[in-house]
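So this first bit is one chain, no partners, the form predicted on its own, shown in structure tokens.
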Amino acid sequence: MSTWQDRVVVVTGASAGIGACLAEQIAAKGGKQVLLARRDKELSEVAGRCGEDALAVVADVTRREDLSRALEAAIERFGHVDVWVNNAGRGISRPVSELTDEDFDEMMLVNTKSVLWAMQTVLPHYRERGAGHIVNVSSLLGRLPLAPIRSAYSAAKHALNALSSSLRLELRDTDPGIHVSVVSPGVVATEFGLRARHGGYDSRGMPGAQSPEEVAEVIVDVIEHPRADAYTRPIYRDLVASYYAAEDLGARESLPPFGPPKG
């Protein structure tokens, strides 16, 4: 695809944080955006900042029918979709020993099943066109056990990564023009922590937190240069590689950043 003016990008969770920053960066490049979120007022404000090539669709990603409606709206407005970014998600503050069925079900619904449904929704359109790109925003917690308090969120992101890889391999020979990418941020300075199930720390005050603008820049680069896997900082990839290269994961978990020392 030659120019951003040709691209139509769907962004879920677009009313704030990474999604809002991504929408604004796509607008700045001249791309067309279809912005999904549940909060009408906040979503409309983001769309307003993005200009006339932004379509706001109030939608709940945990409802299949809302995803279908959003795709229909995108095609009606712009004729097609090139990229679908699954960014919506929610965290949790509860260790494994205290998880309830409701905790786990919500984490899987919001962070995994909604993405599965979105991929299944847009895939027939991509197959008809012979091209398309799915970008799934995962998390470093989908690779590493850095925060036991985020237990079910981490599990949901692990599952998301597996689904993404499986779809990529499924399409490799039959639909080579369709790309599936995973982007894994670390801690991001948004309201994610405060909005977590059972509350939590304000992510904006955590040491080393990335700005949502920085994460959005990585997603834009993945859209421009499709690849299977991207971390939002090089150190994250190195950390994942060193963790899984360890002969004894338990021993590795006794060392920073998993365990002591902390002072």
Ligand SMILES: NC(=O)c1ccc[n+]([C@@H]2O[C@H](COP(=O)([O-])OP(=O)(O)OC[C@H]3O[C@@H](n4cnc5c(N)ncnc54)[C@H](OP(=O)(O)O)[C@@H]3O)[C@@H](O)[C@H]2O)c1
Second form
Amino acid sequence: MSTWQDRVVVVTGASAGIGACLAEQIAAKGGKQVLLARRDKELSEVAGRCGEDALAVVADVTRREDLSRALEAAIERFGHVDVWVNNAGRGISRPVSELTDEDFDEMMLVNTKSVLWAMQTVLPHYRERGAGHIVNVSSLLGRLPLAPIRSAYSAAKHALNALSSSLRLELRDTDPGIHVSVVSPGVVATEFGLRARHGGYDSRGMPGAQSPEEVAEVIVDVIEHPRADAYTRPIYRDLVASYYAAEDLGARESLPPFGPPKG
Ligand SMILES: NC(=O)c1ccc[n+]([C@@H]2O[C@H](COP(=O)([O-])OP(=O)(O)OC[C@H]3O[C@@H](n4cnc5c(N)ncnc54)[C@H](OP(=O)(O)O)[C@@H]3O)[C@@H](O)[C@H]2O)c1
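With the form predicted on its own done, generate the form predicted in complex with the named molecule in the same format.
The complete assembly is shown below, putting the previous chain first.
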């Protein structure tokens, strides 16, 4: 893959937050894109700002048929897909002791199964072309127990990471032209917190929250330079490494930045 002008990217969750910023950055680089989300008005506004090389497809990523329809729309409009960014996701504000089956099922459906289905949807197209890139937006909570209130979301992102690595290994020898990447942001200043299942705090007011533009820049870099794993701040990689290197995880969890929020 050479220039942005040749590149066709699918972005899920493009009506707001990180996905909307990513769409605008792709447009600024001259890429072609298909933007997915459920809210028609918000999605159309983002697509409108991105110009005529952006196609909006109203779609719910928790429906396999919507994902197939999006792939077909992309091929019909642009001829093929090079990159599929699974960015749509939703949080939860409920600790493990209070989780219902519905809580857990929704977190797995929107954050994990939807991505499994998207990967299965685009893979035959990539295999036919002998090339393609899947970029899965995970979370630092997919690696570390930093927020017990996000419990089932954290579990769903851990599962997403496992599926991503498993697919990468599955394809390594048979399909070397297909890349699978995971991008892990920390807290990002979007409506994510407010839109979490059972509500919750506004991520935009959290200390140290990263801007969605900064996170989108990392995703753009991963598209330009495919790699297995990227954090949106270098310190996150160090934190993950130090957590798993600890001989006593319990003792490590009693130290900052782990444990329940203070005050
Ligand atoms: N913000 C953070 O602190 C943070 C931290 C780490 C990782 N992340 C991850 O980053 C990604 C983007 O989050 P964000 O912060 O940009 O959140 P956001 O502002 O709430 O945006 C979420 C996007 O996902 C879309 N979406 C949700 N459910 C969907 C569904 N069933 N089908 C299609 N689209 C759906 C929403 O669009 P519609 O409602 O219009 O469908 C929206 O465009 C998520 O995967 C999230 O887990 C966020």
